[in-house]
Structure formats: structure tokens, C-alpha cells
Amino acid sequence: MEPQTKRWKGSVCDSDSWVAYPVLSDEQSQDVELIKAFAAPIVNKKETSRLLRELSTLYPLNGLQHIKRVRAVREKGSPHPLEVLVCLVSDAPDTKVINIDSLLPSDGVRRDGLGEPFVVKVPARPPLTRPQFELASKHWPTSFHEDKQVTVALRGELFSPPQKARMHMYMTSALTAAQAGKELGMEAVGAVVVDPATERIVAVGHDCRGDHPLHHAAMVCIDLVAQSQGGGRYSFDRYPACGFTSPTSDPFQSAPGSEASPQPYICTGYDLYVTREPCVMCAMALVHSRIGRVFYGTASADGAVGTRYKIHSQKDLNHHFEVYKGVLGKQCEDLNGLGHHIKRERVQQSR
């Protein structure tokens, strides 16, 4: 039941005209939260080690292990080369006058080598991405354990030109399916499931809600992948653009007495290319089917993997997958005439 292949008749666009950006978790994409702390100049560098040891005992800064206790003074000509974090403002003694004597009890830290305190803002959480790290470091030196793949992805440089060419081809197939569904009166949404290990398209589907209200393009593809593995629930025979490719048999595994190659669990390790961001139902189905990565072209107002929710990164779920947006974004946006509608509004506003 292989889908009929048709050439996408939309505008031609090379793979250099779009960039696939990662859709990160809220923790990775949120602004840097700052909290107030008291710092003080170290006027005698020889006292630094002792001050660090005694301040760490008195004010351990629990939960702020990412913060470096001492920073070098950046201003040229400063009378003191170093500054040290004394304590958080919330941990300081409740006194009307804040000075080094009120912050340090007489039997705690010797004040030798310390100047008068002042208020600074420090990052409340460890940075998870390079942009967060760069922002946090402008306030106070911070440790950073970099995920280099995320850093490269945020620059739009994760995928090589050959990889982008294949991604372009897969999303073009999804666009073709979307157009076929649109011509049958369905929503113009198409999807393709790909096995990245073999670079083979496993299933192609489009919106089929004329038959069933739950038959979104992604749901159709999941069922078709199940059919390719001997399962599945629905028939899409009346839609020529929807279909699956049966897995090819491995000649080494088909020898007499050998065991058959194990099938993956539905979409385990597979990629989904879909023209429009999946909704909550589809996103949860992708979690259940163990999809590996999702690439979508254009966002949706009710999108569940970037716009309204980020289901793929919910910590309490037992499976997570990567999400990238923007693959052939303009072509996907133009499927329903959205791009033309926006241009028309801009023309009207400019009059």
C-alpha cells in the first residue's frame, strides 16, 4: 500500500532558504532570573582563601552551586582587584543599617581584608544554554556545563547541507500529501514518517477528518506505521496519497533457521515531518508511539510542541523527543493561503 508519489507544485525553494531551529524546554528558553545578594570588596588579596572558607561556613549559599563566590573587578584603576559574595539579601540579618559589621557576627568571620557591602544581582538558576550563560555572566560569574549540540542548533547550524537536502525532500513529500488532502476537501496538512537509519520514508499521510474526527495527519501516519508492522486500526485506501512502505526483509536474517529481524515499537527512532505543528492529541500520540524527532514547518495557535505547550519536554512523561521548527516554513504557511492573506493585510494597512 505504498502512497502515490506526486511532485509538489508549490514554489520551488532550495534548502539554504530555511533554517531548522530547536524547540527547547521552558527551562532552556526562559529569561535569566536574578536574585539580590550582598557583595563586598576584598581589599587584601592575601585574605581571600580564609574569607572564602569562613564565608562558606557562615553563609553556604545553598542551591547556588553554579555561582562563583569571587569575581575579578573589571573596572580599570579600581582600588581592589576582587569582590566576594557575602550572602543573599534574604539571608542577611534583619537590621536597619547594613554594613560589614551587621552582616558578619563577631564570632563568625574576621572582617580583615573586607570592605563595605553593596547589593548585586546574581542568577538564581544554573544556565542551560549559551544565551542564558552569556546573560547570566553579565551579572556575576557563573559555571556552565554546555550542551554543544544545543548551542550549534540554536545557531541554526546543526544539520549539514546533505542532511538539509534530505529534510527538504521529506517535507516536500509532506507538502505534496497536504495538497492532495486539500484537493479532497480536507485540511491542508501533510505528514511523513522517516526511518533516519535507512533514510527511507515509512508512511505518508494527510488530514482525513472527513472520515473520522481524530484522523489528523500525524495520527494517520502513526496508524500507517503500525500497519507497516502488521498492526493498525483504520483503512485509508480511498486516499491515494496516504500509505506506507512495508519494511524490506534482511537477506541475512531470512536464511533458514535464522530469527526474523525485530520490529521497532511503532515509531521508535523515527522522524516525523509535518507541515503544521501537532496539537495536544497528536503530540501525546507521538509520545506513546516513541517518536524520535519531530520537524514541523509552521506553528499552530493550538500547537503542543512549541506554541501553546511543550509536551515533548514535560518532565513527568516517560518519553521525550526532539522538536525542530521552520523546515520549509514559508511553503507550509502558504498551504492555506496564509502567506497571501498576511501580504494582503500589509498592503491594505500601507494605504
The other form holds:
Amino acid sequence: MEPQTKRWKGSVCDSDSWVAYPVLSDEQSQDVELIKAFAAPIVNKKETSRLLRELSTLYPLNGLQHIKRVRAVREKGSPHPLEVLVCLVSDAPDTKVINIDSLLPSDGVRRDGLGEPFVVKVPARPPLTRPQFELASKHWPTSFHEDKQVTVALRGELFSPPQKARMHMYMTSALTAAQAGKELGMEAVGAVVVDPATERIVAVGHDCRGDHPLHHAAMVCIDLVAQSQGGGRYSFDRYPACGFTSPTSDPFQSAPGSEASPQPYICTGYDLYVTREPCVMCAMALVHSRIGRVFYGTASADGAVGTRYKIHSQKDLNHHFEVYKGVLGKQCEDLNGLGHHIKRERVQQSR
Amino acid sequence: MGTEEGRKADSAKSFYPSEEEIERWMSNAFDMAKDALENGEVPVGCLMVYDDQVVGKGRNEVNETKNATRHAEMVALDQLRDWCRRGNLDASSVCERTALYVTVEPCIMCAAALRLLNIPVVVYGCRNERFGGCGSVLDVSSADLPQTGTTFKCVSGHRAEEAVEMLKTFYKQENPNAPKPKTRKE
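Show the form predicted together with its partner chain, please, the one above being the form predicted on its own.
Following is the full complex, with the preceding chain placed first.
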């Protein structure tokens, strides 16, 4: 039998033990909505292009540009090779008997080559993700402008092993901070802000709501980032696990004539790693701070970037960001319990 | 009132601000918003009133702190906490009997913060179409969020047009720190 400790160690150190999945918008994650339409077999293939031209003038299928008008009939032995969408059921003339004559007024479309109509279901909206596309295509051929990054992310394969190793390291820092906060009687939540361009940790913080009810870990980090830029409102000096690093002044970068790197502006372009899903206040604070991406370990009951709201993709807001969940998910989840999975190993923190 | 329920109902009623109170405190909030506008900050003024006295007032101080969460409400909440510390009062029980007066609907973040502190009533001027958390973008004030404090009542519309005008004046000026926003039709 495998010794218990070996498996335990593996689960802590191995970045293969978790997968980061994207938290997509409602539009990207919802089921495929279908609407009813009349289709008809094309019994004479030679008439196809004329039928298409005439049908699209008579029944243009507005807002359904993703729907292909004609489909091939896959079943072998079918008497006709093609089927065409005539119109939506809602656009059809209001008659008691539906047949090809009632659908096509005599002056609009010559019905030579068309068989009798039947009802099909077609996707009401263009598919935004590959799973939506695959479901939609089962009903009727649909075009799809694939966002390759979303497809790869949904497979859990967006991040390369070296990237995952770094993410693992950042979340481990957040876990360490959470543990430090917990020992001071705070909620066990930790967070780390990273500048992905330089791979530098800008701020590390933990929940401090024992002091101030609004000092959730993400809020602490936002103020620490402000401090790293010469601003900030609070002092977290009494918490050794909370801190920041100022942008290093590289003499080559600031040399006259060379292109100066842009001054950091709040959290623009930064990534936040946080052990559990941010609440509404923190999620909106991250919108105001223009965070680049948020990675969290585990969901929370009132969470606002996946569970209760998706504030990161909320329409009407002036800033959106990407969210990934599941980074060190097991270890982050365990923080809320006994937390014995977190070894007190000091993770190297660049301060 | 002998019962706990009765006491609660009684205290909740006493917070519901009268017309005179709204008039008086909102006028104060508007003065602060004007001050913010003159200092190049988003023109939102707010104050927190407990037991007929102002225990916190704030205006947006995002640019000076480089912290985008320093909205007027957050500033006022910190002042309330300082006031309690000086008077040796328990901040959480003071919050439960404090009304917030603010010229613009609190944003989603501030609405959640007000819930977390159990502020019972918020009086505001105009809607906040960009960020509003009391119904304009999301309705955080009344949503069922058991882990996010308590819901609060809103009284809206007092001098709304004036509050909108101040915001328009501000957004016509450029914020040199912010990235270029997408152009909007007026």
C-alpha cells in the first residue's frame, strides 16, 4: 500500500494536481436556445441556387446570420440530397394548413424543385464556445467564429507547465498569507498581486477584518498596490505577512532617450491570486482597479465572479477581466476547514 | 415596547428620515460634491448621520490615494469608525443606527460595503447608470446574499437633476490618469 504521506506531499507540490478553468460569461455558458423553422427538401438539386436567392429575398432570416440556409442530408438512401430553410415558424403566413403553397406566395418564389415543408429547430443565437457550437450543430448547421483561447481554456489546457508552475507558486504565497492571517484570528483568506509582464509579486495580503470589517484580502492587496505606487490609505505594517514591493527603478529603463516603461496605474495589467472567490465588494473593487486577471482557488457562497454574479463580464460596466478558478483548489478549500494540508513552509516571497 | 421584535421595529422606523432631515443632510452632501468637483475628483458627496449628528463625511479621494476603492462612501465609513473610536463606541452597533446621505446612487462595491456594515438606510440623489449597486446595474441593496451583511432601504431622487449635472460637468473634463474611455453618445 502506498504510504499516506507520499500522496499528501504529491498533492501539495505538484501543479498537475489542479486544473484552472475559465469562468465565462452567462452568454458563453448558457444552453443553446432553439427556435422552430420550416425546412423543405430540395428535390431537384439544379434549382438550389435560384431557390436560395429567392428565399433569402422573401424570408431574409434577420439576426440569424449564423444559420446555414442549406444542409446536406446525411442519411444514405435519402431521395433528396439537400434541405433548405424556408422560414421561421413565427414568420410563416397565418394559415390553417401548412404546405409549400401556403408558405410561398405565387409571385415570390417559384417552388419548382421544393418538396413539402416540415418543422425543424435551429439555434437562436450564434455559438460562442465550442461546446455551444457542437450542441447547436446537432440541430442545424451553424457557422462558428471560434475563439481558440476559450476552446483551449475550457479544456483546461490554456496554461503551459512552466506557467502552471508559476501560478502554483503565486497561489502558494496566497495560501501562506491566509494561514498567517488565520493565526491572528482573521478569516483564512490570502491574496497575491502579480505583474505578469515582469513575473514579479507586487503585493501579498491576507484578510484583516478583525481590524476593519471591509479589509478583505483583495481590498488589503488593492491598498498595498497603491502603496507600491506612492499612495495608499492604510498601514498594514503590524502584519508581517502583508507587504508590497515598489517597482524597481531600472537605470537602463529610465535613462534619458530610452523608452521609459509606463508608470503603473492602479492594478492595470496585474493578476490577482486569491484563495477563495471574491465577494461583491471585492469583485467590484477589482473592476474599479482595472485588474487584468483573477485566479481563485475555491468558490464562495456569495461569490461575485462565478457563483452569484459574474461581475467580471457584467454588461454595462466599463472594465472586464478574465477569471480562472481551481488553482490549488483542494488546498484553498481546506483553508476553510482544519487547514492541516498547508505545510508551514516559507515560500520565497520577493519583497 | 417589551419585546425584541417591537424594539427592532421601533428603531427601524426611527431611522426612516423625514423630509426635513433629507432636505438638510442632502444639502450638506451637495456642498461636498461641489467641493470635490472643484478639486478635480468625481463630484459625489456623502455623509453618515447617527443620532442627529454627522459622524462621517467623505468625498472621492481616488486620485490622491491611487486606490480606486476610495469612493466617498468608503471614506465616510472610515470616518465613522474613527468617530466611534474617539467616543469609545462600538462601531458595528452605531452602523446599525446610521443613515447614509449621498448625492449619487452607491456603486456595486459601496452597496456591498454598506451591507457588510449593516447600514439600514441610504438616501441618494441620482441614479448611477455606470456602476450603480442599488438597481441601476445590479441590485445589491436588496439581493439575497446571506454572507454579505444585511439589505438596506433606499430613498432616491432628491435633487437628482442637479447631481447628474455635476457628474456631466466632471466627465466633460478629462481624467488624465484614466485610460481613454469609449466615446459615448450624449
